[in-house]
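A single chain, nothing else alongside it, follows as structure tokens in the form predicted on its own.
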Amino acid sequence: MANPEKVERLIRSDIRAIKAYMPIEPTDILSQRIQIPAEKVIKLDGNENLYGCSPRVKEALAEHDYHLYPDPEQRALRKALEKYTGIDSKYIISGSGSDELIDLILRLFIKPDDKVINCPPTFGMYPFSTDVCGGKTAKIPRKQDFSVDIEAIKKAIDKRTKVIFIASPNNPSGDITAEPDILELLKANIVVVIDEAYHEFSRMTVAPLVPNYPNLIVLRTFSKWAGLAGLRVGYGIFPANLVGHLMKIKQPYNVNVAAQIAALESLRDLPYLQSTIKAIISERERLLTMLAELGWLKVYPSQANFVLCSVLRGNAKIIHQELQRRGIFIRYFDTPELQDCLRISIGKPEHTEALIAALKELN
């Protein structure tokens, strides 16, 4: 029998050193942890759409057979996305969530020790996937108001720099990066990836620019607005010359049959989903007001389906733990860029009421 230690030495040394990504956990696991029935858990930690998917999705999934492989070129879905985005399907590729597309982009461009610019605080998959692909992350922190530091980014670009990721709206701060700033970055000879995972809640996009800029990529997802987080389906809008290369290196059947059906049915039921988006935006504004009225939180404006706030009086970690004991799950941060901060996903009105009542008890 082979020696386990010798086998482990065959693993890439950089992979052994990588810290695992810390994903959120599903409701049933959270329920078991705190010994509260799953139906009483209020899950506001994952930026998920608590209104759920379109009813058409459930009907279509129940009626379909799954014994055949999906279309590897995602033709029906890409054509439907052409109609939804107004951008020709030749620029569009779908992925198993936008996470897969982040990985594909880095595998396409990054060689060992190539640089990827990241602007924290932001989505943790950018540095994680960079590490997995053997690249080096160059951290250019955002300004105090969470806006991207364009001048610092430009100074950091060198011959090893290949890619920059900017989430807009940004997770976890909820702010957008203005188009003029993105255009400024596009002047550099690197790939600029704008992650618009929360686009439907902000209505701001640079996707129409992609056909005119060979170094601009825009990523989107069905996880947030369409309530399909569990099915993992996203898409990217890419320069035409990159599409063939990405199709070549992706897994052949990367978006499964169920995910493609769900995305197609979502796009056929836009009035329903737009009504839930409207409800989430309305509840976001209500939550922003109610949090500010507590008097001990600094609340940041948001154009996404979540709200970031810093604790001015009290301890964010303790608040996070006490809310968990009451069955309310939110995100807690204590990084150099996010000292004593909480991120709260937008739920339904009853979730807001329960959260605010609990916060009033705690401080």
Ligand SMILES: Cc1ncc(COP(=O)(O)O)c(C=O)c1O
Second form
Amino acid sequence: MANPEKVERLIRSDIRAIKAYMPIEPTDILSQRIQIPAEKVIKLDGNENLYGCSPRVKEALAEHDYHLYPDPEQRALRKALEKYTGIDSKYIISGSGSDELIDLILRLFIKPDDKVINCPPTFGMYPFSTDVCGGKTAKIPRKQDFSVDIEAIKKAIDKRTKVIFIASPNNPSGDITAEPDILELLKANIVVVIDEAYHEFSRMTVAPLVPNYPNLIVLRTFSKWAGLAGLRVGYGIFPANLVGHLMKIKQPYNVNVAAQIAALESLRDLPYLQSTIKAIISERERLLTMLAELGWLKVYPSQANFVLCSVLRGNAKIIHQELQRRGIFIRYFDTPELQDCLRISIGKPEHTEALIAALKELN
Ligand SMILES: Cc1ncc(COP(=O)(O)O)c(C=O)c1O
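Requested next: the structure of the form predicted in complex with this ligand (the form predicted on its own having been shown above).
The complete assembly is shown below, putting the previous chain first.
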């Protein structure tokens, strides 16, 4: 019998040292933890879409068979995405969530000790996937107003720097990176990944630029606007010179049949989904106003399906815990770049009402 310790020592030493990513928990686990029935849990911690997916998705999924592998080239979905984005399908590749595409991009470019620029506070998967690929994260914090520090980024680029990730709108700050700033970064000989996971709530995009730039990648997802987070389906718009290499290294059947059907059906039901996006945007503005009226939160404007606020009076950690006790789950941040901050995903009007009532009780 092999020695378990010796087997463990076979694991890459850099992987042994990596801290686990902290994902959000599903509703049933949260409900068990706080001993509240699952239907009473108000889940505003994952930037999910509480309106759910298009009803057509459920019908289509019920009608389909699943005994055959999916199309490894995702032809039908890429064609539908061509119509949706206005960009030729030859630039598009779908992934098992945009998380998979983040990992795939890094696997394409990063050798041990290559550098990836990350601009915190931002989405945690960029440094996590960089670590898993053996890369080094070069941290260039955002400015006080959360805008990316273009001058500092330009100074940090050296010959080991290969990729920069910028979420726009950014998670958790909700703000956009302006196109002139992105154009400035595109002048460098590095890959610029603009993560537009929340595009449908902002309408801003640099996707039409991709065919004209050999180093611009735009990532999108069906998790947020289309309510398909559970099925894991995203896509990227990639320069022509990268598509063949990414297709070569991706798992052949990376996007499962159910996910491909759900994404296709969502694209066939845009009026329905647009109405839920509109409801979320108007609820976002209502929530922002109500939070500001409490008088003890600084709220930041948002172009996404969540809002960030910092606690001016009181303790963010305790507020987070007390809301949990009442079955309301939001995100709490206490990092060097983001202290005493709370991020709240936009739910339905009844979720806003419950949250505001609980906050009034707390502070
Ligand atoms: C900026 C950003 N990019 C990507 C993702 C992940 O999206 P997906 O569900 O498609 O993996 C998220 C999810 O929260 C996100 O905030």
